[in-house]
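Here you get one chain, nothing else, as structure tokens; it is the form predicted alone.
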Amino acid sequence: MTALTLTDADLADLAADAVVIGVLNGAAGPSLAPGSEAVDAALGGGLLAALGALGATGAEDEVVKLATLGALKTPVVAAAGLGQHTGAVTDEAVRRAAGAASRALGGRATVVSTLALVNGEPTADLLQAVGEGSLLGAYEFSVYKSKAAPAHRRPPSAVRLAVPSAKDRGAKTAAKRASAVVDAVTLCRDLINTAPNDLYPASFAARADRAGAAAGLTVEVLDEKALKKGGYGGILGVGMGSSRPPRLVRMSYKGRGAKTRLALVGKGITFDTGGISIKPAASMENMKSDMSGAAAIVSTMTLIAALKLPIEVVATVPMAENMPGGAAYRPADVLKFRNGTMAEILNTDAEGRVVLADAIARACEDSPAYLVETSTLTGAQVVALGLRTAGVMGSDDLRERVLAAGRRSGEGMWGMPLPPEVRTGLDSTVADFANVGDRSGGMLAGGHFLSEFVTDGIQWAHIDIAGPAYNTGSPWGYTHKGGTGVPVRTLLELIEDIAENG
């Protein structure tokens, strides 16, 4: 893990591998960002000269790398693009910046950003931001690497940003924060990048179970037998085809003076061949990532933990693997769920549905104020939405609530509604109803068939995150390729309105 501290001292004498500065794209061209001052006079002002010779225009995602041929004790400066923007510096466009920086500085051991800089005076979230592009940035799953390749270069192991005071409390605080969230995000991206062969559902359930422990949660894994006896019939359906049975897992918080009750509850799926309803092979390698959502609820448990929020959460964490088997589940099955709900199954690759239906009952009967959700549900999320924002529905205030938290974390969401008539898609005539309708409309009906499951007066919201979940495409600012550990950083955020407001 990269390591982040603070500094004060005077950059230009300051030993380190690389410093960061900000670049802005403007309409006249590219302009040096506040904080770049002290590097800019140690190369006698040409910085920006030299960095326009180079191509830098300042644009999102861009980083220029420069030699200071002995100007500074630091041997390169690597400018960050921040994009074009008519006020302050964003802190997203700051946090991608960071992470496009750590990126393209792989072989530096040690780096000090001045990014916090870009504003004048640091503020915690902008300071936060710095922290957490920078880490992500530098994040590297190489479990399965038995070498390192010849040319790779490993991320930075030290950042240290730079601050008017490394002693003051705020900044601190900003940074153990920043720290403390990306040990979350890694994990989520950790459990999501495991191959299928090691992560599976009883080997995920005992890895929550030692990352719940660790951080201090009450943890109960259900197994099959367990699952049989509760009368979970949705998630053994799903696990029926597997030779490895399902898991369904609960954890527990409480924190100090905790005024509400939360439930959270994320689809675990091992893996997703669409079971008898089979995907097609092409990009079916990437399935293991339909676990998304609980290795996201997993990770933000140890980290509402972590950071001691002052109210009480329930996760509960269905976890099964959908595979073709002779006894698999079949399209025409009939299931029973956990509240006694019956549905018909008309397509088995509409596995994730079933599986939550049975967590989203049993949530709710522990009388949460709210219940939040998180899946790679459907593939319409993808057509409606694109690879980078979830879709966000539920009830209105709390799916509200839900986007703005997303704004504040720099994670994509957009609102989506549930209207009644794709609801009408859903019936069945053999039993309550179906777990697909018709094809349009896909990701509203997917949230349809979640809302039967939801006890009335319950807040909920449903995030399909099936693109923003695994990146399939090229890194891009503290993006790598695989899984990205959305939406962690939203779910945070969320939390902690409700902790302070009820």
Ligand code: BES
The other form holds:
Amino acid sequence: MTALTLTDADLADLAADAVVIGVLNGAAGPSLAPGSEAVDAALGGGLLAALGALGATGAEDEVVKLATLGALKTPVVAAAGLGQHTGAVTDEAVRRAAGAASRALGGRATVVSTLALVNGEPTADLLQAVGEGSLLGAYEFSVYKSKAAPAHRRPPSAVRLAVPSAKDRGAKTAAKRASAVVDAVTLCRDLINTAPNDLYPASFAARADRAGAAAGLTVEVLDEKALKKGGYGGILGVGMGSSRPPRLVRMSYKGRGAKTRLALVGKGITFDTGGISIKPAASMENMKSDMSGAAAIVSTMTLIAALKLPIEVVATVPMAENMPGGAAYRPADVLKFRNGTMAEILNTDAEGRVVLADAIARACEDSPAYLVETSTLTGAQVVALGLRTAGVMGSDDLRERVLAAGRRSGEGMWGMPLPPEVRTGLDSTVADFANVGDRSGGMLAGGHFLSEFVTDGIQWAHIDIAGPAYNTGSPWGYTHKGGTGVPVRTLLELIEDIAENG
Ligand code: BES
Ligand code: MN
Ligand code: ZN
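Let's compare: the form predicted alone is above, so bring in the form predicted together with this ligand.
Whole complex next, starting from this chain.
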């Protein structure tokens, strides 16, 4: 992982491989962001003109590089676009610019970033954002590359943030926090990007066990025998088509001074073929990401332990592979869940809610004050909100707190209703309910199904991350192709809010 440190040295004296500055996009053309003064002075005040000549506009995701030709000890300046801002540049705009800069600086081992200075004296939040963006942009997943990447493509291995005072306690804390957050997001991305022949329920559970133990968490793994004994008919049903049996992972953490108990649940379908209601072949490979919710929950657990948050959290993570096969569950099957209710399966591709039903029921047995669940649950989420905005449903108060946490983290989220007429669409003639209704309001129907398993009195939220969890398009900002790590940073913001305010 890329190392993150602070520096208050004079930029003219620093010998790094590249220095990152910000460029604002204004109505009258590009302008240099604060923090670039020393670089501009070393270049004789010609930096903006040089960038203009190279076509820089200051637009988001734009990185223009120029050689310093001996004017600075650092041979390259990377000018990262911050976009248009009327007032202060937002933390998220800076996080993205920092990420784009890191992605553009392959082959530059040591990078100094001045982006924390774009609004003048940096706040702790902005410092953290620059740290996160710089490191997340330098993310690399190379376990399946048999040859090392060529030198010019290797991401930066060290990022130094230029700050007014490197000894400042607040600045040091912000940098440490950024590193901890990036560790968790990196774990999440790595789990998602791992091939499904390597990451299946038992191996995923083993990885969660290892990561949890290293973080000081208590971890329990229920195998298929334990699941049968525990009445987890949903997890077992979905897992039947696979030669690799399902698991349920439970991870617990109790911080010093904890006042509130929180339950976390994440969907861990290690591969979703759709089962007997099989998916089309096109893009099916993306369904290795159907465990992104589980990956985010496992990673968030390690993060709250690393940050020693004063809260009690128990994660319940169902893991199964949804395959067609001789033993697979089928449309018309009726499955009995942990809480005794039964559902008629009308589509084996709506498997996420089926494993989550058991997990949510189990999580509620611990009587948490809050339950937050996240899953790549519906294609309808992508239709409604696109690829970068998660849909948030659940109890009014908690849903709004999740949305506020999303605004703080910079991860896109939007609130969605659970209208009663969508719930009646799940009525079944043979069982308590069906696992699918008609196509209308598909994202909301998923939310309704899950709500059936939340015990009254527990505030809950469901975050559908079908689009934002996995980037099938081009890289942008600090987001690479593949697993993104959404919604780990929002969960952290939310959990800190709950730890503090109950
Ligand atoms: N894992 C999928 C949802 C999904 C789709 C995630 C696209 C990421 C990208 C889920 O299990 C699924 O197949 N849902 C069905 C539900 C339907 C059968 C009610 C869907 O969205 O088509
Ligand atoms: Mn499915
Ligand atoms: Zn799925």
